[in-house]
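Presented below, as structure tokens, is a lone chain in the form predicted alone.
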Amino acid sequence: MQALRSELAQQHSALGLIGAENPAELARCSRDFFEYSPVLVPLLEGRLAQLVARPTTTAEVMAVAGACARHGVPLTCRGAGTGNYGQCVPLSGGVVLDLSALNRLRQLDPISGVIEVEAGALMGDLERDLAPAGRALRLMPSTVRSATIGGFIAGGSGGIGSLRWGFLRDPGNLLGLEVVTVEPEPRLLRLDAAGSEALNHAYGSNGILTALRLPSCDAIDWVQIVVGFGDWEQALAAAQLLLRSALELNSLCVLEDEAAAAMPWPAGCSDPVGEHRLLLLAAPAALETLPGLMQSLGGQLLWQEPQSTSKGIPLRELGWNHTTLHWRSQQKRETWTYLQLLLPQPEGPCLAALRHRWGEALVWHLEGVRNQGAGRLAALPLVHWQGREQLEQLIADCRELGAFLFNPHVLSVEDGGLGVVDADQVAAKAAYDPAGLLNPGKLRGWLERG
């Protein structure tokens, strides 16, 4: 490691190398929010890189990649570290490559709206950069203000906008990648949409993403809407109806009363009193229909405010995994975790059966998504941690009832997703990281190859 550091320091003084002389920063750059999972904590706590490098150009990225390849040193990429599964935790030590200084919006096509942006760009900054042209990002996590676009593509799967545009791996959401290979003489490649598929949501395990080509969409000043329901079944029915409606919505979130009570509501929106809440980001035209429709279903419109003018925390930061964040901040953190499910249709029987079996150990949080062209409800329930055995039983119950699980309590790309080895991901690693140095231990297909 010392030889590698000396080589990089002599040739690339701008890399800002950090090692054992700064243990606090070394530790910060070696973790993400994996503490959401009591299963992952003992596996990842204390895992540290020996060196952090912060390149500002693709040439510097290539220098680090080449040095790691020549010295046989593991290399793990990271953005802002807002992930929840240990995607950027260096299991085998080595070098952490912090790409946050590669943050330029290189191009915005004025006709197609296609953008090319460097991987370390903060999504909140990118959102502001696109606004003057009347464009916006299609998909974003609830951590949009602090997450990097490269980290979102490498480690995310969906979020705000998934109700309209589906998931990150759906065709059309990633148009191309610029990638650096990890070889003694690294290559800088430009991949088209088809070539990029295997690196999408691969935890940076099969190529270093330095820039991305993405579609943008027309910017809409979404109206934030909160609807209250005294009855859970009515709230669920309203969500199901909205998924089938022609109303233009960018986000739909349902919070059970206990979860709603723990949220830090925006300025002007009253705290709930024993009510379930439906949170919407709706186009202004939807206001012609929504209030009456919600009232007919037993709901009461409690608050509305354009996203551009509201004060305090935006409504989009009460959904997705921010719900888990806020809930854990109000509870004993070590006693609560979560799951991620795509619910079977109709959703009611599955939810009722899990409520019957698990009672107060589950607090419901639902999100609207588009899956294979149709509106669906995903669930990110808050789960009272009662040990590994109980969690495994809950997972088994969810699967038995027809829910598809995206498990946030596992380390590998495959087990946190579809559960099967993706041969294209493994082939991409063989082509772009032949020595297996990138984020080792995260791609199960590489570990199991014959």
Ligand SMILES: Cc1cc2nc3c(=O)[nH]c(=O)nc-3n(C[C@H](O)[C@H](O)[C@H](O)COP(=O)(O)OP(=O)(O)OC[C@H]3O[C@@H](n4cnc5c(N)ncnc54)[C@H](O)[C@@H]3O)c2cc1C
The other form holds:
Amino acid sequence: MQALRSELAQQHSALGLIGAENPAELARCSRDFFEYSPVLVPLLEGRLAQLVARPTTTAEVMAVAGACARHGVPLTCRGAGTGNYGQCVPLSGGVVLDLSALNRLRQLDPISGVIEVEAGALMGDLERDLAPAGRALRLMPSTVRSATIGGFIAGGSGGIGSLRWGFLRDPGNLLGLEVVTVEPEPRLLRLDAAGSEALNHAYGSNGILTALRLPSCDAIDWVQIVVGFGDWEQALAAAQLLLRSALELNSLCVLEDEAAAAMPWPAGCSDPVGEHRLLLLAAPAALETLPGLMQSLGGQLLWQEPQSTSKGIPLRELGWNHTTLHWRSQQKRETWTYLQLLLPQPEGPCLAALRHRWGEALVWHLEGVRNQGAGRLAALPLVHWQGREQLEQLIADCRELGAFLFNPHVLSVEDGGLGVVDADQVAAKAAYDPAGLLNPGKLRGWLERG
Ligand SMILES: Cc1cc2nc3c(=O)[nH]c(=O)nc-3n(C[C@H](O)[C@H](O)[C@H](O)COP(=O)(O)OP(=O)(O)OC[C@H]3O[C@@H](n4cnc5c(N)ncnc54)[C@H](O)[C@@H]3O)c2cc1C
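Having seen the form predicted alone, could you give me the form predicted in complex with the named molecule?
Every component of the complex follows; first up is the chain already shown.
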């Protein structure tokens, strides 16, 4: 490691190398939000990089990649470190490559709206840069203010906008990548949409993303809407109806009364008084229909405010894993975790059975998504942690009832997703990281190859 550090320090003084002289920064750059999973904590706590490098150019990225390949040192990419499953934790130590200073919006095509952006750009900054041209990102996590676009593509899955645009891995959401390989003489490749697929959601285990080509969409000043329901079944029915409606919605979130009570509501939106809440981001035209429709379904419109003028926390920071964040901040953190499910259709019987079997151990949080072209409900229930056995039983129950699990309590790309090895991801690793130095331990297919 010392030889690698000396080599990089001599040739690239701007890399801002951090090593053992700054243990606090090494520790900060070696972790993410894995503490949401009591299963992952013992596996990841204390895993540390020996060196952090912060390149500002692709040439510097290539220098670090080449040095790691020549010295046989593991290399783990890092965006903002907001992942939930320890995706950017360096299991085998080595170098953490912090890409946050590689952050320029290189291009916005005025006709197609296609953007080319460097991987370390913060999504919140991108949003601001696109707004004057009337454009916006299609998909963003609820961490949009703090996460990088490269980290979202490599480690995220969807979020705000998934109701319209599906998930990141759906064809059309990623148009191309610029990638640095990890070899003694690294290559800078430009991959088209098909070539990029294997690197999309691979936890940076098969290539260093330096820039991305993405479609943008028309910017809409979404109206934040909160609807209250006294009855859970009515709230669920309203969500189901909205998924099938022609109303233009960018997100739909349902919070059970207990979860709603724990959220920090935007300025002007009253705190709940025992009701379940439906949170919507709706296009202005939807306002002509929504209040009457919600009333006819037993709901009461409690608050509305355009996102652009609203004060305090935006509604989009109460959904997705921000629900988990706010909930845990109100509880004894180590006693609550969560799950991520795609519910079977119709959702009612599965939800009713889980509510019956698990009672107060689960607090319900639903999100509307588009899956293979159809409106579906995902669930991110808050789960009272009663030990690993109970969690395994809960997971088994969810599967038995037809829910599809995106398991947030596992380390590998495969186990957190479809459960099966993607041969293309493994082939891309063989081609772009032949010595297996990138984020070791995260691609199960690489570890199991014959
Ligand atoms: C409160 C909270 C809410 C969240 N909400 C959502 C949500 O709505 N939707 C969602 O999908 N996720 C969500 N997440 C997870 C996380 O925020 C997203 O995945 C986010 O996009 C990660 O971005 P990041 O820059 O922090 O990436 P990091 O955490 O730094 O990295 C994520 C993964 O990408 C890899 N990586 C990073 N940059 C590169 C690069 N340039 N090249 C190659 N690999 C790279 C890392 O090695 C790691 O494997 C949430 C997390 C929290 C804590």
